[in-house]
Structures are given as structure tokens and as C-alpha cells.
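Have a look below at one chain only, the form predicted alone, in C-alpha cells format.
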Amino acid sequence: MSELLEQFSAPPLIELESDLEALRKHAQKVLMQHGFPQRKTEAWKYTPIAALERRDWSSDGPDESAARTESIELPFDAHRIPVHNGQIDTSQLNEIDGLHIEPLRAEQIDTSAYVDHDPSDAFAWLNLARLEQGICIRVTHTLERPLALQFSSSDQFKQAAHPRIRIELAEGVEATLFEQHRLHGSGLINLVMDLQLAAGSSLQHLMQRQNDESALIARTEAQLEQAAHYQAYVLDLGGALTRQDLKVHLNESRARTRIHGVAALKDKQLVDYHTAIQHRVGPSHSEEDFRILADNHSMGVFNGRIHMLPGADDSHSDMNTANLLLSEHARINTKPELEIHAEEVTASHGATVGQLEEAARFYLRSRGLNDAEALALLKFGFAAAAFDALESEPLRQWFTDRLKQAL
């Protein structure tokens, strides 16, 4: 038994109602049988799980009297859901028209997409095995303000927390979900989010992350019905260890998705993004553009997979990943994948890893910029292009301002 598995072998202290307890016991059984990913586990070979084994997750909770209190800035008024040290607080969302929040029920947890014969989905099983708090948010009418999930942790946070959140959009509803992570301490947030988009609904999902020594492992799964639209925009400014699995299922005709993201890394930061888009029925549409800038001794990973199943005829997909190495010690590993089992489809992918052109730097210096200013401008121009498709001007400006500060 690995040291990490041993730390999570004890049953949770809080007992749940019978159906949820049965799911939790089944997840624990799968986890104990297969353990956590190793270097030989293909999808996890660049994620240093061994770093988690060196941490102690069994200590007492942080002293909240000494907890960091940090107001996370937003570019707009929003319905806020704070998640501090892994504990979800919905007290600010009482009696909002069109928004219904309830405890998660067993029938709302779908594990059919989880692999149970090897350790590939170990952290998803761990989230369920350690489940203590889960919520379901149902959006029944288009909201006037975005929904903001704001994840934070105190300097003293050293534990592992496993929040689970399900969001359901009713037919024809439009919503914006703003997911922010500003984590301190050296703990682990092991997050699972399930997104259900009914026919004709639209979700704009904005993710902004900037973490310290904490570890974030997140799995987001989006299920789209007929003509539903899911857009994800990511700005990740790094952390000690960040792993994001984003899976989008285009289950019915005219479903479409767009995933655009930027990771700007420095020092010894590591981010690992794995996306998977399944075209189950045609026509459906997907578009993906992900960019990584790696400086110092940082490492960025992007693995994007497009899977067109039989029956996804007349579907279209474009995937591109462009990456900049800013230091001879930085590393970027990128892998686009196409798997096509349908006819009459169009699909393309591209992947580049390069460095800034000396000629461009020289040109900017000749126009009066010093070398640092020239470098910052070139990096910003490369990265900010990922947000060009973001329709909201205030949101696009907020993302690009954060990007400027980071660069």
C-alpha cells in the first residue's frame, strides 16, 4: 500500500444517508483495489503524485481565528458562493429567484464515466469516498448576475478537502459561472464538478487560478443536450501542483463547446490540463485553443483529446495548442489527439512549442522599449489572443489585466 493510499484508508468521520453511504463505500473499495496513479499511468505520467505522498493530510484543521481573510475581487456584481478550506457556504444565496440549492442526492451522482479497473480516475473516486458535503445548484431562469464560486484557503490549511458541486441549467437558460481559486497553505483541494446543460441552454464558465504551495486537483464534467452551448475560458497563473481534467460530452445534435485557456508559469510551478471532448451525435461543433508560457524551472502540460463516435456525422472540430518556452530550464509537454469513428466530419489539430523571436525583440527595442518591456509585450500579445473570442468586454478586460500583471 502506498503512503498516500494509507493516509486515505480510514473511513470518514461523518456518516451519510444510506444511498450516499453505499456509493461512498463502493468508491473506497475501488480506490483501495487500484490505488493512485504512478508514472506508468499514461494520463498521469507528468503529474508528480509522489509530491503529495510527502505531505501529511492527517493533522487537525486550521485555526480559523488565524485564518487569512482575503476579499477576492470581481469585475461585476455576482451571486457568491465562498468555498473556504474546502467548506461550501451557501448562506449568501437565500431566496434568489431562479436559483435553487439543495444537498446532493445519490441519484445525482453518475460514476458511469469513471474507470474502475485501473488508477486513472483515482482522485474522482477519492472525492466520492471522502464525500462529506455536496450541493446541487439548479438554475431555472436566466440570472441577472453571474454565479461566483470562490475557493480560498488559509495559511494554516494543511488538510485534504473534497468538495463536490453539481450545477443544472434548465431548458433555454443562460448563465455565467465564475470559478476562482486563490489557495494558501499546503493543503489539497480535490474538486469534482458536474455540469448538466438542458436543451438550448448556455453556460459561460470562467476559471481564474493563482495558488501558492497548495495542490489543486479538479475534475469537471459537462453534459450537453440538444443545441446546448458550453464555453470555458481559463487563466491559470500557476501553483505548486495544479491538475485539471475537463470533459465535455456533446450528447445531442447542434451541441457545441469552446475551450480557450492560458497558463502563465514561473519558478517551479506545475500545471497539467487534460481536456476530452466527445462528439456523440452530429452535427455538433467544438473549438479549442490552449496556450502555455513556461519560465524559470516551471512545467506545463496540455493533453487535448477529440473523440468522434459513430453517429457524429457532419460534426466539426478545431484544436490548437501553442506554447512558449521562456527559459532553458522550463518544460512543456503537449499532446493533441484525434479519434474519429464517424463519416463526413471535419477535424483538425495543431501543436507548437517555441521561443520568442529575437528579431521581434530587436524591432521593439529599436522603437524605444527596453528589453524587459519588449519581452512583456511579446508574451502578452501571444497569450491574450486566447481571450479574443470572449464576448463580454468587461470580462475580457479583467482577464487581460490579470495577465498583464502576471507578465
The other form holds:
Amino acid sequence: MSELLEQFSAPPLIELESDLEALRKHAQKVLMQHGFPQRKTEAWKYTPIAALERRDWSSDGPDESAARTESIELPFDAHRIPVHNGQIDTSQLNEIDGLHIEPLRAEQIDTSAYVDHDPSDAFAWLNLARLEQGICIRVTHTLERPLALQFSSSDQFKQAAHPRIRIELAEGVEATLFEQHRLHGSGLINLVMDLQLAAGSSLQHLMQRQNDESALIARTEAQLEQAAHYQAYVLDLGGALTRQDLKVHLNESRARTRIHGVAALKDKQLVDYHTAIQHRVGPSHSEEDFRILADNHSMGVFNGRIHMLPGADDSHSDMNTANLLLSEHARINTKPELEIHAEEVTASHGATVGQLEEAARFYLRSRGLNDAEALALLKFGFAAAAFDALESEPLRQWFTDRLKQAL
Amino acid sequence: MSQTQQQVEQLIQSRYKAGFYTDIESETVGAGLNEDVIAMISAKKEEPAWLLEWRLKAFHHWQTMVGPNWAKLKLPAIDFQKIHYYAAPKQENRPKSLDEVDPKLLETFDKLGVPLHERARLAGVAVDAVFDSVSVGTTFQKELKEAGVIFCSFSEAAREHPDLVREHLGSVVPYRDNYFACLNSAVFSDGSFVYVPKDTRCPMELSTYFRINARDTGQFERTLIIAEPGAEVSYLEGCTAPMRDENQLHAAVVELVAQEKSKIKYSTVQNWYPGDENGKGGIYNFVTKRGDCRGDDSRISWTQVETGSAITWKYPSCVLRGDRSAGEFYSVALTHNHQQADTGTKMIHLGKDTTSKVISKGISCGKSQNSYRGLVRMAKRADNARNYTQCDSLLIGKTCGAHTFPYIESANPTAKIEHEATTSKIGDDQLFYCRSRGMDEEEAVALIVDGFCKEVFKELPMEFAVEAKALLEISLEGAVG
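Return the structure block for the form predicted in complex with the partner chain; the form predicted alone was the one displayed.
Every component of the complex follows; first up is the chain already shown.
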């Protein structure tokens, strides 16, 4: 790991203003002190970071080769923000009413939640340590069209990039954020996203990923004020290594969140979901449902954590994770945690790991489907349930179509 | 109002009824841990040379280890050099029968309700009583011998049945297993040894009662139970300690070996001194308990009722190695005042068609923290393995915490795992209903908690179920209002 650390801790290329530079220095210090997560680091127990070490990070300089001009398809018209090889391009967003884009300032970076006494948050620190381009998107009015963050990388992409994006929703604003990833090459995108939801605002955050060998380590942290509403739907259809930390802080009363996700994995793909929902004040409400289908030699990980702090009275939380193991070489590791420090709350979680019922397959075959069709239908039924709660019909359709194709 | 307050205070104070101290002359080794202390413990127990060697190996390994910090426990650093590793009531020669045992000791166990003497034999439970570092007596040895069952103190087993001990000691919990198991392997004092021969059903319940009496000592007992093919045994364990302002350490290891078609049922009612209402004093309870279902169709069942200890760190586990073997874990853990419990189980499925069931009930009151931590692992070869886990937590009071950390790992597509957990407080409607039927709040809470724990209590042998229920009621006193 030391070589990797050396490569990552080389001085950044672009000089930043002094406050940001100080933050960057501090992050470098923390990173050098604790290094990257090891097998014994609880939060990274199932994410094989060592695989990154084996990669060839030696080629330096940004990849300027013929950019893979893949335009990622979207089912609707949107305000697009392409992020190619980690470079955020906001040129298509000029003078849009209610949308303000500015460079990230030091006071907009909150590291108070980052662990600085062990390597648990090493990649969040790394993002800061290598910070070159960060943006803040402020949404002051409800937008007509959704925002689309489209991450891509070219086949020759071998580097590590550390984009940082902050999105602020003003009071009462409603927005839809589409986050798509089509990463090629063999690099690393180490993304940090901070979402700020002011009182009464509502964000629908849709994530869809279909990567190759490139690794993605993403940390999304949402802060919700009074009666704010954050919904996230995730669909992962592959990627050699995808790690998604999704942290939602329900900071004020009547804040609520729903996070649902599906990962359909094959070959040697790996998806590791680490979610944490913090109920600071009651009443607040959270609901979580993650479904993983692991085939071939793939591995699916779900670590969900519900944390009710003293004062979160009258809050309610439900967490569910269902997993299908479809091959004798695949692995599922799951850990749904509850940490409750308030009395007047209800919290529950359920977790299952298993395979499809033989009886159900037999029933479908007796109705004329062949085995492959029966299997695909059952897998689809199992996974698609996570998108049932998606209110927008076209969006739901788009998600389920993608899922159907993948299965 | 003030009278009620007074009553509640009285109740809180009367909560720990086993907190007395027996004034008996005892022999204690100076504080601290080194090779000489270990050699001395081994010599006192007249152990064979290989056992001392094993202890020293463990000690040298322990010196290279660091204590675990992953549990959700706030724990001050333990100074292992301040602890006395051996304390025993003084006696000229080893008593040959119960009649030769110091009457003061028998009185102590009498006070604790443990049937050691003749008249209590009517209770029909064979008892091994361990006082600080030594076993003071084992009842019914003759009757058990007739059935071929060996039930004696661990020291006696090491002397009388060295081959059996040598074959199985450390075979389930190796000395390198974890920090506290390693410490235990170096300094273990007494404990029980049970051997049930082939196709034998142990004719009575076996029981061990552990008592810490001396000041500044630690208790490090080691229990080994071996069930040969087709054997069956039910074993009960109870424990208490005097009320003291200092914390005392208890680090035990229990190993169960279940051969083909054998059954072991292990029940614990843990009532170590939990500390006072301000969190002062109490036992630090770090225990490694593991059962190995070695043979096909074997079965191990753990039942525990945990109400005592300032800190509980305990994960009774089953390694389901044999095909069709089964593991069970039933637990009630109640924490009050400043108690902290991090407890649960591990079910490691290695064999085909293995099954496991986990029922855990956590009750938190006062300012206590109660965590369930469990692991269910389905290995690659565990075809058609099944697990069902249910862990429920009940919160009584605004300042306590209830947490659940279940690890689920599956590497076999034919294995099925189901896990469910809930956390809530006692429903106002339930309380209102009970109170409208004439119960006061405390009675109502006790009744609801009793119902909440029913699934676990029904697994306990009759005598223990009654005791556990009473213990829970006493522990709940002062928790409401």
C-alpha cells in the first residue's frame, strides 16, 4: 500500500487559495499518519482495497488521449454536467434560472464527521488531500428539468481522480438529481458528494452505474433540515470495485429519507454498500431496502446502520436487505446494525440470504417458460420491488427496463 | 410520594442479594503475573508437566497481544499486574469428602441457595462449587460414576484423567484464540470437567456454582464438557460475588465437544455483582464459550440469562462441523444503572444440512448500554444449511441504549439465512391494560418483560427458570418511574 500512498500523496498540481490549501495539508497529514484501510479495518473488512495496490498507477499526468465521447443516454431532457476522467465540466449550465455554480470554498467543506484516528475514512481524506477541482451547485428555485451528473472515463484512463461536488437546495425547493457512471479504463474515481437540504426541500437522487475495470469509491453525505425529504434509488449493474458510502443525517424534526438499492452482479464484480442514517431529532422517519443478486464469482456487501440519538423520540425506522446467491462461487456479506439511544422510537430490520425457490421455478416452467426465462423473471421480480416506491412512472420504467436488460 | 421514593431506594439497595462477604482465612498469591505465578498455580494443583508447559506457552503468546477494542464498551484500562491470580480458602489437606469441608464454606453456599449438603440432595442436581480459585466440593460423584459419567473439578480431572484433558483442552478454544482466552489459558484456576461416555444419558442435571469472595482477585475458571457419541448432558452454571467498590475481573473459557449424535445443553444464570447505581464496582466479565459439534447429528444448545456484571463481553458460539448438526442460542440480557453488555453468538456452519436458531432478548434500563453482536457464517461446503435469528430489544427509560450488530456471511447458494430485529419500548397500551386490571406499574412491567422473555425461559431447566424469573424481577426493581 505504501507505493499507492506515495503516488496519492505527491503534491497536487494546481495551487489553491490558502484556506483550501490548509485543508489539503491537514488531510495529507491524516492520510500519511494512518494510511489506507487494512483487512482489519472494520468499515473496509469486505472491500479488497489490496486489489488497487496491484494496479499500475505509474503513468503520470492527466490522460489527454482521444476522449471517449460516449454520451450517456438519458430518458429525458436534463441539465447535464459531464465529469470525464474526473474533470467536472459545467460549461453547459449557463444562465439557468435558479441554478448557481461556483467553485467550492473551504468553509463549505465539513470534515467534522471524518474519522481521523484510524484509516476508516482514508478515501474521504484522500479526496481532500488531492483536491483540485470542487464545485458547489446551489439550487434556489424548483427546476423544470432534472440535473444529470454524468461520470465517464476513457479506455486509457489509468489515474486516480478525486472530484468533489456540493449541492445545496434552498428552502422548499424540489429537485431531481440523476447520477450516472460509465467508467472505462482501469483508474479510480474517488468521489465525495455533500448534499444540503434546507427546510422543506426535497431531493430525489437516482444513481445508476455500469462500470468496467475502473474502480469507484463514492461517499455521499446528505444533511437534512426541518421537514426535508431525501430519496435515493441506486441501481448497480457491474463494476470491478464499487464502494458506496451513503450517509443521511436527519438533523431536524419531520425530516425523512428513503434509500433503496439494487445490485445485479456477475463475473468478479464487487459492490459494497455502507449506509448510515442518523436520527438526531424526532419525529423523523427513515426507510431502507437493499437487494443484491450475486452470480459467478461476484461479491455483494451491505452494511446498513441506523443510529437514533437521544432526543430522536417519536422516530421510526425500517431497514430491509434481501440477497440472492446465484452461484457457488459468489459471496454475500451483510450487517444491518441498529444503535438506539432514545426510548420513544421504533426500529426494525430484516435480512435474508438465500436462493430462488425451486417450487417457484417449477411453477413457471409448468406455465411454459423455459428455465432461463423462469430464472430471469423471478430474479427480476425479486429486484424490481425495490423501485416500487419510485413515484415517477417514467423513471420507474427506465430503472426496471435497465434491470430487465441486465438480467 | 416520599414514602414511595424511599421504597424504591430500598428496593434498589436490596437488589443484589448475593453481595455478602464470607470472612474466611484464605491463601492468596501476591498481585501480579509472571512465569513464577503460573508455575505456582500449576504446582498448587499438582498438575502434570505438559500442562504447565501449555500454560507458559499461552502466557508468552498473551504478552504479544493487545486487548480487543471493537466491542461497544467503555472500559478503563485493566492493570493486570494489580490482580491476584490465585486465592483459595486455607486448608491443611485437600478434603476427601464434603464432611471435611470448612463449615463456613458450606454455609456460604447454603446462603446462596446452592444444594451442597445432604438434605439438599433431594433437589437432585449434582453440584460442583467453586470458591475463588478452587473447587470446594462436588456432590453425587459416586452416583454419577456408576453411570460412567465423570463430573469433577478441572484440577482433579487434570490429575485423575490427564489423557482426556490433554486430548481435548484447547481443541475448541485454542490458547491463541483471543486476548482473554489466552490470559485464561495461562492462569486458569478451577472449573468443571464433564465426561459423558458413549450412548449414556447423564442421569441428573449437572451444575457448577462460581463464587468470587476474596478482594482484588480475578476468577479464571475453565470448563470442559465432552459428550461421546450418543451421549446426552444438561449442565447449569450460576455465579455471584460480594458487593465491592473496586472492579474485579472474571475471564473464563468454556469448551464443549459434541461427538456424533450427542446432545449438550448448557444453561447459565449470570448474576455477578453489577456495581452500584452510580456504576461503582462490579465484575468485568470477559468469557469465551464455544461448542464444537464435531460429529454428525450432534446438537449444542446455549441458554443464558445475563443480569449481573458491570461489563459483559460474551459470545457463546457453535461450530457446526458435523453434517446435520444443530446449534441453538437463547439469551436474555438485562442491563440496569451503568451496566454495559456486548453479547451474542457465533454460528459457524461448516457441515451439510446444519441448522441454527438464535433468539436474543435485550432489555436496557437506567443508563445502561446493551448490544447484541452476532455472526452467522455459511461456509462453502454448508449445503442446505439454515439459520433463523431473531433479536428484540426493549428500552425502559430515556437514557439507556440498545444496539444490534449482526454479521451475516454466506458463501453457499443453497444456504438460507433469515434475520429479524426490532427495538421498541413497552407499549403504553400494554401498560394501561395491565394497570386497569389492578397491577401497579412495577408489576405490569415485570409481567410484560416476563412475556417478552418467555421464548428463552422455556428453554431453561425448571429450577433455573424459576430462579431466572425471580432474578429478572429483582433486577427490574427501580427501573420504572
